[in-house]
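Take a look at this single chain in structure tokens; it is the form predicted on its own.
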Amino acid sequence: MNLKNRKIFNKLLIEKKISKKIVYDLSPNSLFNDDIIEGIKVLLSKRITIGNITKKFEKEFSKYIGSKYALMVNSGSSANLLALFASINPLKKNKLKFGDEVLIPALCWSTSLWPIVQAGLKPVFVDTDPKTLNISIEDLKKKITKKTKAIMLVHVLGNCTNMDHIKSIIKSKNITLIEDACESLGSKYKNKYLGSYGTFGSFSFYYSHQITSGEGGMIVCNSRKDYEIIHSLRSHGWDRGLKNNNKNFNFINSGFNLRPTEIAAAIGYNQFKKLNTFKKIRSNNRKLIINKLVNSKNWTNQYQFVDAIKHLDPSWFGLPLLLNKKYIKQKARFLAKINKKGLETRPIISGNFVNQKSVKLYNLNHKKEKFYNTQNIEDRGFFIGIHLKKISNSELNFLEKNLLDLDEN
């Protein structure tokens, strides 16, 4: 190692030593050596753009989810973008039109919402069911009008709403269903995986999710025509890679550049093979944490836990915790205290999204509607990570000590 690199190396070591110590993080290192080796193999091949591994991953993913087609993209956010822009595309049968209303839960992520706006559609917020953290069926029914043409369903942290009710609604009202399953890869309601119920389903392979490729995502569908639309939209509007293309630079549609790399596909595909194992570990860790808290001598019902809806085999993303109402006023101070001690927390998704400045900037809640359940979740809720390795006794003791260290002052 030359002198210049040695100085850089030493500087990184010092920075690592002085960085904030995390005892229990939201998402520890989720990559394993065999995942990295698969990425290195692609690098050594010097063919790092979309290739056979990406296609194999897509094929195996669609088979697992139960959809006819899957298309890998560079993020779950891009999958949502493709779903909405495919829904308004001139080649789409029964396409959505400018100004059509799309219902979306107020408890959502930025890029569940913004593709609706970017596609020229009108988002209509729906309140949340506090028992599931998912969209309220009751409020959903109230929000449906003649202008309602689609629902953007967000499956929160591995849980979902009653999908039988959703199927009944979209069938009777002829409404398009798009599923944001970015937090719920592997969750299965009755005999179908979440993400396979709608016209499109989106998934994320971001670092903290059920599997990771660093960045990356997947979009699934069942219609060949829909697949051809998202395939061309993913890459410049090109028909390259589709069977009916007849020349090298044939642009059949509008488009973006949302392609993944073969490196990400290799890492993601290797992790995908371990999804069911990861799912079991996360589920067991969740049970161990909850049992540790409720069986503690210091347990006084400080929290409400969110259970899986009936008929769901969940693939948990994180462990959401809802503080007892008497602790609401001290929530910010409490979270600051445990974060300082090395227990990482975050809001449940991004809280009540209607409160975000960007919603005000674009006047998306012009009626100033209140979403009481969603606001209650923001006021009381946060979540901690569920790790991919079996939780240790020392970690359980750490969580017990710090999560139950609440007072009423």
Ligand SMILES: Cc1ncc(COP(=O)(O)O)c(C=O)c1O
The other form holds:
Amino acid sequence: MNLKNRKIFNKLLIEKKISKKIVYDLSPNSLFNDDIIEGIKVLLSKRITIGNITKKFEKEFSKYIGSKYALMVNSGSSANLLALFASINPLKKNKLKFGDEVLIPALCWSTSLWPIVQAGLKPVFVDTDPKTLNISIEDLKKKITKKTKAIMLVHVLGNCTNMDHIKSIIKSKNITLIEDACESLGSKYKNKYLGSYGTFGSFSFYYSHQITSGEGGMIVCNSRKDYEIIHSLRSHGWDRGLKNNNKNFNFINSGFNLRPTEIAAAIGYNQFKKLNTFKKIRSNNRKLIINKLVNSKNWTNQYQFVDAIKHLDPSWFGLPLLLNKKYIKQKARFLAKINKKGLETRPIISGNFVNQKSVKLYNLNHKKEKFYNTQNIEDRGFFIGIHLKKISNSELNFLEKNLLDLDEN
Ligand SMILES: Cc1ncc(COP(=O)(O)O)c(C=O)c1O
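Please give the other form, namely the form predicted together with this ligand, since only the form predicted on its own has been shown so far.
Whole complex next, starting from this chain.
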């Protein structure tokens, strides 16, 4: 960047900080200049539609995750959409049928849920384990019936549930497993990456996640047949790219257009090469933040932290905090206060998703079931970012001062 551009850039950055008064963001600086340069190179090549960089990224990604196939898409939501629409596709062996039940944690993201409904399947909500923020195995077992044909796992903020239990449940019951690993790229349970356990695994490269391509995502699978289905669904139902003869306009399936641009692939691939470095920095920053809080003279157990489940080598991007029960009543006021001081926070995923108006609109919880643990996480929880640069002492002091500034009565 030349001096003039740098000055404009810095001015914009300062203006952004002043106007929004952000001192500690949820996710700053996720794109670096070397990432942007890779994107610019694609722009200058004037071939910005899907091409060889996307293919290379997919190949390296599948090798890293340990799945046979990876396919890049324009978002993590699109990856989930492909997973569900592939699961009901006429070309799929043992395909799911209209009305089949799919278990999903109540602590989920909007587009973990909606592809299930859009595919004509029936979501059944499962409560959460407050220790991991992930699906409760206990409640999961209660919810499994003959109608259960799939489980949509959502690995929350780099953490997961006991994957051994999940494996044994699906094995004995012939249930399809789909993993929404959109928040968990790089987390490894017993030497196997999250996302590689299921029939399909999805990842998001949205700007605040472990790596970013601005917008983008990846879907992985192990069967050639499944790969061919998602490949055709990604692109109009076309067989282009699957067969040697690309000249024919053969449409072998139904389809969407969920392709990424080559610009996003170039940025995402460059970030992907730095994933392990990012993981280490974030893991270290997480330890520094927790140590700072628990060793403060003002520490009175204001929070419960969420540790990685046993056997997990986690990849974080946010630090979930659960307020001690006695502070619940002041949570909204407290968050408004610290946000005003420049400390950005957000809910854990989107809290208890069953509370959302959209769930009521589609009458998805007609039995009016309560999800006590998930509600508890919504009532007590929020998260702050874990950044890609080593956290400074002044940032640590800022977090200590503000996060512990709760009224004692
Ligand atoms: C669990 C989960 N699934 C899916 C998504 C969707 O990813 P994207 O924003 O790339 O569409 C998100 C996004 O934050 C997410 O947190």
